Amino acid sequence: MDRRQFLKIGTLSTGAVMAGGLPAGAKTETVKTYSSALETQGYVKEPARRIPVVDKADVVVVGGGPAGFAAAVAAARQGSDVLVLERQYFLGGLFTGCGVTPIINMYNPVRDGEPVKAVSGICEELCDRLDKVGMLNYEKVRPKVDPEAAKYYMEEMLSEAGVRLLYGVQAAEILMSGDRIATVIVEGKSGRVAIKADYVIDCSGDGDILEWAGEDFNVYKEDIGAMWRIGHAAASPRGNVTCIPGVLTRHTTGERQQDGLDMYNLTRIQLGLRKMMWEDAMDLRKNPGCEDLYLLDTPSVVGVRITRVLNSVANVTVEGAAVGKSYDDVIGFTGGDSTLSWEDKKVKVGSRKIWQVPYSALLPKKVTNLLVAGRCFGFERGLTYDAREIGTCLMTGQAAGTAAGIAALKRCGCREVNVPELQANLRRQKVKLDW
């Protein structure tokens, strides 16, 4: 094409793709599609079909990352029937495909004196169990674990929640039933199938399921990067100590403000890093004592860092963490990792609180079942570094997952749970809500 068009795919809205017919004085369910800006070269008339049943949850947890495995145990522990669904075949999403194993932001960094932990509960029960059996060191004061072991011990907290667990189904669309969220629809080996929910967590990473429920977004670009391990590398000085001998990590921040909802620049970027994490290992190889130095593992899944960030009925602001706000509707605290600035101010790590998150970040203003946890619940541009760290996504994950829970209990919106009884149940789970 000579002309590069760029088009938005716009909101489609259909009786016709159901799962069965439409009885009499049913309501009619509307379908959220995919919105995304792609050049395009035509369309396309998908025909109707029906889609068949195959599920249904209390609570329906979108996405098996940090904040996904938190959320579907906490929503469990509540008596839930929980059902997790994630498009790789392992939980962590980042935190172990992408080799993101430092939890960074469970503790406040101080410059003076000992760190403070901001986060707690599933966290900290997690890393109790990968200490226990030497999987966990720490790196200053960012807890780092194995990855697979992770993995193996976030699978076990589930299934002894008892929570149900579909690996390979990508999240394709909702079904809205007025505004609630009816349906999820996915699609993996088994074709494209419907789960119904009575809640939904999205913990898609990238707000897949906020944007098709209708709620108001913002898209954040940033950094593409990568971590890796090499073996064999004790002699290499060039690298972060693991878990296992010999095991190092290595980091590349990747190429700057990068579009991380566009397919082919997320190919381009993953064929571009996968050959220089190779490269990287050839050349370390050449120093003295490295000569059997190896490429152990690259990322399972691309270094996206932050995409869309849900308008949530109250944003976290960069003012609020700076100086430590407190809210009334408090569901967790997380660290300062990095440095922030908003007007003239400039508030450095070493400086740093440790921040509330209030139970109103986790809110959409429309979609009534709706709940958001990880790197995309609300919060203002300047909070991303800390917002979309591994201890705050776990730590809104637990929140969310209660309050799922809670809701379901109580058959009310997730806007209508109660807010102190929603942070007694969170302290009960050893949750941080008080300085």
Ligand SMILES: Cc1cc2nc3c(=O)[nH]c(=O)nc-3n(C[C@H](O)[C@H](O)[C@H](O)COP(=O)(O)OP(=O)(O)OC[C@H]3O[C@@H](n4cnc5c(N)ncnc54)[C@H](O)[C@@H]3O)c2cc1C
The other form holds:
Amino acid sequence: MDRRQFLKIGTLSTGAVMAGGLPAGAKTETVKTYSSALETQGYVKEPARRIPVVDKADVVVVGGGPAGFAAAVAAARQGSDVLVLERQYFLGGLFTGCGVTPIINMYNPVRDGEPVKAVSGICEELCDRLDKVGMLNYEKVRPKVDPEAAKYYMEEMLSEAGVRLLYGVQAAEILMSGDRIATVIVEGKSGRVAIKADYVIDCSGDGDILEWAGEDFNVYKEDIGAMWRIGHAAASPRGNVTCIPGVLTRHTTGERQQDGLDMYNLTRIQLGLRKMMWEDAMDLRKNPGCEDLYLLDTPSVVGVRITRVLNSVANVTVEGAAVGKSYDDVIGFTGGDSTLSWEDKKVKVGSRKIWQVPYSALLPKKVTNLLVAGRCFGFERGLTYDAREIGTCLMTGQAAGTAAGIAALKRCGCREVNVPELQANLRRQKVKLDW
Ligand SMILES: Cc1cc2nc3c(=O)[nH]c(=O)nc-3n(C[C@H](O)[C@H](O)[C@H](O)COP(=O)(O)OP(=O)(O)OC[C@H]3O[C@@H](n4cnc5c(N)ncnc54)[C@H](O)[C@@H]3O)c2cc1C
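Given the form predicted on its own above, produce the structure of the same protein in the form predicted in complex with the named molecule.
Below, the chain from earlier opens the complete complex, with every other chain and molecule after it.
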């Protein structure tokens, strides 16, 4: 869809239409901006300017989603001074901001048997806190979590670990010094400012940092959807239970194969999803006993499943996940709680093996002080629906944070981190590395 088609979407407010449109008759050409192709009417030249350096940290974590949260806690527990840069005003990323309640891949569902816990460590610590206050529905396979409670306990855990947090800042650029990232430039209400970093962990979900650093990556397109909550919904024929009585979640996989890096496309999709969610609630009201049902909340972030994925030192392969391949540099296990296509077969949930993530899948090939965790670490296309689940993101985040903390202590590059030392450290944190 081009921007003229975008203008035609009905029932939008004038403000929204203006935000998406070029003046009629404007001459356009298509240019590549970052990883998307956008239309442009020309160019302006940005004058060079001095940018104030306002902060520095041993470890800068870009993004406070599940991966960034776990990475920050883990790095701080190694003794590093850690600064998280988050563009929203809450932690959890898609987990809490897109109303996602079940933590998938924490367990491996086994057909006709007890599910097996694959991810422990910080993921389990968070779940325990939520469980204590009744804000986690321990359904074993996919623990359902209250997003507001999760935001609160993630902030609590960051604070206890001594992590410094900066909300409302978007990482906008990086400055390199040789093969190291020296500075992260952010934009926020204080303007454009610079932050010095010894080590950087890219937990932006979209791999913003790894692209700017010149790393190799793939861009995947997937469904962009939403999860939302309805209240007064006990009698609703549709919806999934939550921790709060009478509140149900609803879900749409959304539009297929969408570009999650095109701001016009994202705005269009978010507007369409909000309309759909509202109409869904109104439709549900027609059911007996549902007359007072209401739309409780809609996602505050757009539900982008995948965009950039690192081409790492050694990507996890579909075969590796399917057969449960062992790696010498394993840093965690993950559940395998989605259907996997492998060798022209569908390996169904319940028959899937627990699979391993090696440290080398978090390592970029060029930059020496960068690690990548969460939905943009290195894996093959066929693992998109598996590698990005919250359980896996928490696990890769914890490993990346621990590795960055060790590297900061040793003053070594991320690829020089001693793997047995990293693994021993993770075991002390109750991360499962043995089966
Ligand atoms: C509709 C939908 C349903 C889903 N359902 C489930 C489910 O049922 N169970 C499950 O386990 N998983 C589910 N997922 C997947 C899961 O929620 C995500 O894959 C997971 O949250 C990714 O974690 P992350 O930390 O890698 O990235 P994100 O959650 O995307 O977090 C990235 C964070 O970085 C911040 N950020 C990004 N760029 C910048 C920047 N340049 N500067 C500063 N901050 C930045 C963002 O604001 C965000 O907070 C679903 C996803 C979607 C979209």
